[in-house]
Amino acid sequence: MTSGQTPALAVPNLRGAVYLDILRLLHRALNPRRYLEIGTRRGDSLVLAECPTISIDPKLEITSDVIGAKSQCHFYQMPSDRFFEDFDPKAILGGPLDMAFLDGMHLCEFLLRDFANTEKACKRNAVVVLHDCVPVEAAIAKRTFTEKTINPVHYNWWTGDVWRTLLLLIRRRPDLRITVLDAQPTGLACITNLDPTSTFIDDNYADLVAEMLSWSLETMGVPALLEALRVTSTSELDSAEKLYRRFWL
């Protein structure tokens, strides 16, 4: 863009596999022993898991055997900060997290606090996935749900502004290792290289919070954001031997 051009607040929608497929790779590939899950409602991720698993919602809203083959689900219907607060992810299970997918509330503060609480419950090598951090349009990033898009396509869609959760741990976090990807509909990223032990969050949530909500996604423009959150192709973790370049348990 250039001096003086209105900033573009839509591109094409993504191109990748969809992200439920790309879950459903890293369980099989990297055959997770304890996985968390925040955000499950009706169960089309929680399925995917076979291992010992926690799921995290205030209102789940099952449709389907999600237990499967899991020889232990926890279910905790109740709001993530509740369960963190109360509970001890690795003493429920046994042992630190080796996945998890953080699908809660779509605002930031929501997810810096989900991602700081997970992380302390991992292994370093563990696997965190974040979903709808890629937005396609500036309208349905807003922190309030909105009806008015560019492309009709996205009437009703609402990632909200969990896109600065992501920009901020790619700024902040560099000892973290942070695959973005074109999932459809609106990314996944996926991180490894944790510290259990990081205090940073914690220590100055109040400051990150207000770095993130000074960030104007009608300011950076769209396709400005994708290219700071260096999203790439899902073509890139397509089959087992590619995902075990960049992640293993």
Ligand SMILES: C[S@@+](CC[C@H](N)C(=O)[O-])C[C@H]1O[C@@H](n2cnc3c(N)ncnc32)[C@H](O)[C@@H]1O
The other form holds:
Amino acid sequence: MTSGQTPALAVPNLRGAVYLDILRLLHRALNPRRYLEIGTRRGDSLVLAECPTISIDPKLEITSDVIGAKSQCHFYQMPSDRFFEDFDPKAILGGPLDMAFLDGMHLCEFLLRDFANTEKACKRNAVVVLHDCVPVEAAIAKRTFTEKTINPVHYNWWTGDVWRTLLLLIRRRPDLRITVLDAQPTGLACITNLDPTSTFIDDNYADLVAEMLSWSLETMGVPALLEALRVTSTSELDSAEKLYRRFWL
Ligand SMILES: C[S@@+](CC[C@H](N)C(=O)[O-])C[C@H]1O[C@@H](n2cnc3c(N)ncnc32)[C@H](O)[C@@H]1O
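With the form predicted alone done, generate the form predicted together with this ligand in the same format.
Up next: the whole complex, starting with the chain shown before.
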């Protein structure tokens, strides 16, 4: 971009597999023994897990059988911060987490806390999956929902600004191994090489939140964000064989 040009505030829709199909493949191929989910709503992602599970959501809207083959499914109808204040996932499930899906409050500081709290309960080689971190236009990535989108197809879409959390983890936690996928509609990030003993986020929380909030998607532009996130095609991870090259439990 040369000076004077306005950065592009939208990109074409993501072309990868639908996020639920990637999550299903992760469950089937990796066969996690303990799973935690933040943000369940109707249970479209929860139903994919077959192992002992914790589901956290202040407003569950489940109307179908989401328990399926799970031998245990623990529901906590409360905000995730309260859950982590009062409960220990490892004690509930009898050991560390193998996999987690973070899809709760879509504000960057909430996701940062959800990630830090979840990481403490994980095995090093667990996979923590973040949802909605690849906004395809700036309007859907504001901190408050707006109905005014560039592409009318995005009417009612809201990723919030959790892209900031993913960018922060890429920049400030180079020890993590992060794969960002162009899963439809708004991306998935799969994070491994976790450090359950890390206190980096807790110790630097206020500075990290200030840093994230200093970034502007309107200034940066959506194409530059996608480049910084190193978004890759879901075709890189669309089979068990390809997943095994990156993840193991
Ligand atoms: C996008 S929906 C989850 C969708 C589900 N994971 C799926 O794939 O079908 C987001 C959910 O996060 C929940 N949520 C909002 N604030 C939360 C918080 N502080 N802690 C946990 N969940 C929260 C909402 O109640 C909502 O049900």
